[in-house]
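Encoded as structure tokens, the following chain is the form predicted on its own, with no partner shown.
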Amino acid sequence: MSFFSFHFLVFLGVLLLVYQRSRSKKYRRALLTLANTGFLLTLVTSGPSLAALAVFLLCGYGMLCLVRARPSRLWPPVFIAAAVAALVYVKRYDFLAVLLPGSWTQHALELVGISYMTFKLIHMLVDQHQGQLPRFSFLSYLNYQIGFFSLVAGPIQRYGEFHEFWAGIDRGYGAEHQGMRHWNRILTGMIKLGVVAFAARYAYQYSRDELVRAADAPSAALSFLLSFYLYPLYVYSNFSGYCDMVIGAAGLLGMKHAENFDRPYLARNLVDFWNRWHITLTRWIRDYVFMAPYKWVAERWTAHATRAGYALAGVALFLAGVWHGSTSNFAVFGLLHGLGVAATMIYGDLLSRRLGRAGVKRYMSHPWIRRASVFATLHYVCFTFLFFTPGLDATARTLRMVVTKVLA
């Protein structure tokens, strides 16, 4: 079931009507479990995929119970490695063709939501090991993992946020004007998805076709520039529109979701961009990928902590790119962002040493410096999105056409 569909609006409307009939915790929890399971079943493609998903969920719950019952430093890394291995296998990452026999990766399993479920499981395992995870049951764990609000494309909700809703599910969801605000958020998301993203996607594809047909340099340049700007617009409006609908729909039931976007194309550097783009992913990577190894290095080799921070930030953003897809083009996308973030951090530290705190403040507040920074960052990000489309071959063909038709 697609979020941008009449069926989803009917599904949500019926759920709300039935949900408000009783404030009993048992009633609402059972109803939400039924709704989440039903929504999931509309996305499952086959019996084997459903069985594999059930195994993944049950194994994840078993891991959490074991970490809670028998705390050990050994469990989290072993279980996290197993969860990541399952994700890599199911997603059929390109590099597996080098490591495994071809027949091993030629499976038909499609586990909907496994990327986000893996992130949630890792977060729960680490927080449980550290004694920071609120109490969970199988029902709360299951609904947290398969909740239809963030099953397919985020935002990445933390279990603590979900637990707050789950524990107080019998409460009302606020005054009527709050309900209207949530419906308005859903409408905003539908406009982004159905109008802006659709138009941007259509115009992008048209400009790509015109680039192929272009017979002179000005026509080819114009077609390329249109596609260069339109695809990032499509990705943003599509993803942020989906998140608007998720946040609005969850709010109608009284559940809070973190914001996932904050005008990312106005960012002044790559670090600022990732603090505005897919914010919940950035925070997850900071907390569960970057901080642990950085603290480990800083505690043992303080003199090398700064350089390690550059490298770890680059690796973290590289992994963020790879997470978006299993093909090699996403590895290039991640590499470009990892290098960009590391370069931004190095440049910021050089400025601090050269200008001092007061000088950096004046530099950052200068209007022309800000405009130039936003302009440069926007175009670097748009360039990286050339590798966000499926296949390196397609990107290479586009760049060759630009060289031969525009620059030659």
Given for the second form:
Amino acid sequence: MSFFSFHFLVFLGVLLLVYQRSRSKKYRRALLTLANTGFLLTLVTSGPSLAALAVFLLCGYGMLCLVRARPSRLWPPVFIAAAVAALVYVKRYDFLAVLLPGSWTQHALELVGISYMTFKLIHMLVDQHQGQLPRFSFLSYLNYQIGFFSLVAGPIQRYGEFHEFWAGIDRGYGAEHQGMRHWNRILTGMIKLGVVAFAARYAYQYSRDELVRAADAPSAALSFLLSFYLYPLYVYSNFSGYCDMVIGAAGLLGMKHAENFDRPYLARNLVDFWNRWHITLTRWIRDYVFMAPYKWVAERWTAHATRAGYALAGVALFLAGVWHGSTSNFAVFGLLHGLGVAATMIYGDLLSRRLGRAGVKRYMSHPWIRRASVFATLHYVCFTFLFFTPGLDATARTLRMVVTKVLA
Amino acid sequence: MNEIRERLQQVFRQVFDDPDAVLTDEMSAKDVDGWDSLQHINLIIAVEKHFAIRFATDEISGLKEPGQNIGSFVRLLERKLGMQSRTAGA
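Can you return the structure of this protein in the form predicted in complex with its partner chain rather than the form predicted on its own?
Below is the whole assembly, all chains and molecules, this chain first.
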């Protein structure tokens, strides 16, 4: 069931009606479990996939119980490695074809939401190991993992936020002012998804076709420029619209989700961009990919900490890019972002050394420097989005056409 | 001045290489030039060393979330050090 569908609105409306009329927490929890399970089942493609998903969820719960009952430094790395291996296997990443026999990647398993579930599981395992995870039960774990609001996309919710809702599960917001704000958020999301994203995608495809047909340099340049700007507009309005719907719909039940976007195309560098784009993913990557190895290096070899920071930030953003899809174009997308973030950090440190803290502040607050930075960042990001569409061949064809029709 | 805040200020001055830095409870990462994610972890490492404590991942990232400030940092330190919270300015 898609979020942007009549079926989903009916599903949400019926759920809200029953949910807000239910009197006990127990009943509301049971209702939400039923809704989450029902929503999940509409997305499962086959019996084996459902069985594999059940195994993944049960194993995850088992791991968490073991970490809670018998704390050991051994568990988190072993369990995280197992969860990541399951993710890589199910997602059939292109690079696996080089490492494993072909038959290993030729399976028909499709585990709905496994990317987000793996993120959530790793977060729970680490936080439980460090004694920071709020109390969990099988039902709270299950609903956190398969919650329909952010099962396949949207903000990555932390268990603490979910637990706050689950422990005090109330009737949500119906007719009050707050409820209207949530409905408004849903409507905003629908407009972004159904109007802006739809129109941007249509215009993008049209301009790409026009690029193929273009007979002279000016029309080819115009078509390319249109597609160059329209695809990032489509991706942003599509994903942020989806997140608006998630945040609004969850808010109607009284559940909080963190904001996932903050005007990303106004970022003044690539580090700033990732602090504004898919914010919950960036924070997850910072906390569970970047932080531990950086701390480990910085505590032991302080003199090398800065360079290690550049390298680890580059690797972390590369992994964020690779995570977006299983085909090789996403590896290029990740590489461009990883290199861009590392270069931004190096440039920032060079500026600090040369101008001093006060000098950097003056430099950064100069209006023309700010405008130039935003312009350059926007265009670099738009360029990286050329590699966001599946298949490197298609991107290579587009770039070849630009060279032959516009630049030649 | 709260003793913990004073000790935190010493660490802060070292990490941010600013001998004149003065911490207030309301101050947050946005108010300090150079308090980015990397410097935040450097600050945490220095605080861990100075106070002989360890922070969990959730605590480290929580300190940089919107709404968190030096006051939150001091309160977390007090909790971790097992000390009674003191009222501001007492």
